[in-house]
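Next up is one chain by itself, shown in structure tokens, the form predicted on its own.
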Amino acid sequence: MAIAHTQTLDYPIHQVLNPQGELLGSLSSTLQQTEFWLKAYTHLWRTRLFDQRAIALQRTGQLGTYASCLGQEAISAAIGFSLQQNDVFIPYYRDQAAQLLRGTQMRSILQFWGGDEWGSFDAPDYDFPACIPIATQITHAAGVATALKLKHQAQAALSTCGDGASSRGDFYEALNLAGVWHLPLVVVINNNQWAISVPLSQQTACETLAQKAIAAGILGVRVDGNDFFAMMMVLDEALERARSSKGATLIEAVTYRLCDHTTADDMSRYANAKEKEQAQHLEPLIRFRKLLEQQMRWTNEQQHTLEQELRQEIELEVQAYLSLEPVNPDDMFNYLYSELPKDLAQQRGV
């Protein structure tokens, strides 16, 4: 008997804002409002020149190995744009973005990439700390997403990922329980198209990351992760959800990581240089600036004016960082067990 091979899934590209800067479809009636582009626009601007400065104090040995988000600065402010105060973020390493949004402050995050775990207790109440173990993530926010679900509460947890995590075990388990459980979930994934030096196409035997919602019995949706607008209607569909009791959503969201995996990455070694180049005419930024061109009238002048605003409201979070005390030693034995085992005790002692 022959098997017949499953025929190509359509999961189109949700889109509305392309790369010449054109809308495409009607947009939410707050997705109308010129205010909120501006402020968006603003945010994707702050996050690109922190991203820069944190980049440039590593560099200069003031800060640890880091982790950009250049070129994917529009999934993580829209899911800062798209939550809802009491919903919980459970975030990953380029989310930096969505972070900023909730209320963690930019000296938090360098106190984080710095070395030092207090700063990643810099968040609002209901937040997790960014996750560095891949997909793991995944797994705390199904557990969060119960917890949700048996209080009757309407709120929703959303967490993230790359594109490399939907590969691991942690994902899949926890995408099966939120369909099994009907758990208000969303997953976001940042398909930058790398898993470190890994391209997409030896990672997994799918045509999209989105299809693999099918297994798990929950919505899946592909989104131009680039289009902050598409973003947020695709978000501000699957939240609702979540807090309606309709279940949970895995958006895979389409971009191309235009930085090295971290600091400690060299991209050069592995990456298409040409395909990177034509990436980077595709990034969300871009795009957004000829959106205000064309319909509001940017100019040079008004951007220099946005960015030295931004370069100056970031330098006094980088000097707040610079000026923080050094990070106890002693810190890695208080807090690590309630009782110190012997062996730990004893290189403490040391």
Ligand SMILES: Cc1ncc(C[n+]2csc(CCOP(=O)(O)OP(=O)(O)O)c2C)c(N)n1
Second form
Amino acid sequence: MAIAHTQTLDYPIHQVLNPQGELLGSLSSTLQQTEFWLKAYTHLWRTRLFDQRAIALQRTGQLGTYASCLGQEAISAAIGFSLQQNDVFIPYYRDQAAQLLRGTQMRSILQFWGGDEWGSFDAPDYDFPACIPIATQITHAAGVATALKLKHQAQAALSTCGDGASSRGDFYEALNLAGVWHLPLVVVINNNQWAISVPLSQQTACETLAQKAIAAGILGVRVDGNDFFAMMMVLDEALERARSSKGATLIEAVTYRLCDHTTADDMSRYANAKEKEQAQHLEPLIRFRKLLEQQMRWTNEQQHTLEQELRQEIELEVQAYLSLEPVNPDDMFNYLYSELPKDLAQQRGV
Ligand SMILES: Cc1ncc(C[n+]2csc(CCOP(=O)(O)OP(=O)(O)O)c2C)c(N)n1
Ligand SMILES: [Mg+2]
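The form predicted together with the named molecule, contrasted with the form predicted on its own above:
Up next: the whole complex, starting with the chain shown before.
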């Protein structure tokens, strides 16, 4: 008997708002409200302008390093808007949009990237700091989801990671546990097509990342990560499944990293400029603006005012960050050991 070839797995990409700014399907009652559109659009721009400002701070020597979320804002903003207050958010480092919605201040995000770990601790009680080690946060999230399940609480744990992270053992182990223990967990992959300079095609032979859910026995979904509305709809459903004990969901949000990996990278050395240029046309803020122009007669003047107000809001936070007391470099030796090993004691002595 011949073993059948792997079949093609059909995971359509859910889309509600197309790149022309047209709504393709009906929206839930919350998503229909134009006040909500404005709130969401404002937040997407808040995130983008904050991101730009953070890069400018880094380029002028006022921030250590920074991981931009340019082009990927809709994924994280939708997460922030769809989580309930007592859900647990276990983010990674491109989740500025959701973190801000959860209550983290811009000054704290800057403080963290400025090299001061205290910036990580400005999150609501339930949430975790943004995780830098790749994929370890998914195992933590499975642990959180286990605790929520044992306590019989109608809460969900939601964690995020990149496409590269989905090749790590931690990712598969966490998903496996989520399946076998039927955990209230949602994992969102920000598939931005790159893991630093490694393109997705060199990362995995899987046709989609959503299909990685199959082996874990959980639900997998693929969604246009540049479509804020589709993201909201998929997330609402996945979170509701988690909260009502219906099991875990893996969401692959398809997008493109329109920025360098971090400020320590230069993607022009490895990325195809044409591919990036094409991705530019699909990014989330352009299509949202088209929707507002078509449905709400959004004007250039309104856009200008919005950006000006946001810039003022951001500047206050930047000034608050810049006036923080610098950290004591000795702190990196001070809190790891009760008694400092010899070699570290020597280093501190220098
Ligand atoms: C455990 C671990 N290994 C390696 C690294 C170095 N590293 C930082 S980001 C990154 C690529 C991650 O790519 P992806 O998961 O696609 O996320 P993206 O940065 O594209 O959002 C790597 C390998 C790390 N931070 N942690
Ligand atoms: Mg990536």
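The term rigid core refers to the most C-alpha atoms you can superpose between the two forms while keeping them within 1.5 Å. Numbering follows the first chain given and starts at 1. Computed from a predicted structure; not experimentally measured.
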On a core-based superposition, does residue 25 travel 2 Å or more at its Cα between the two forms?
no
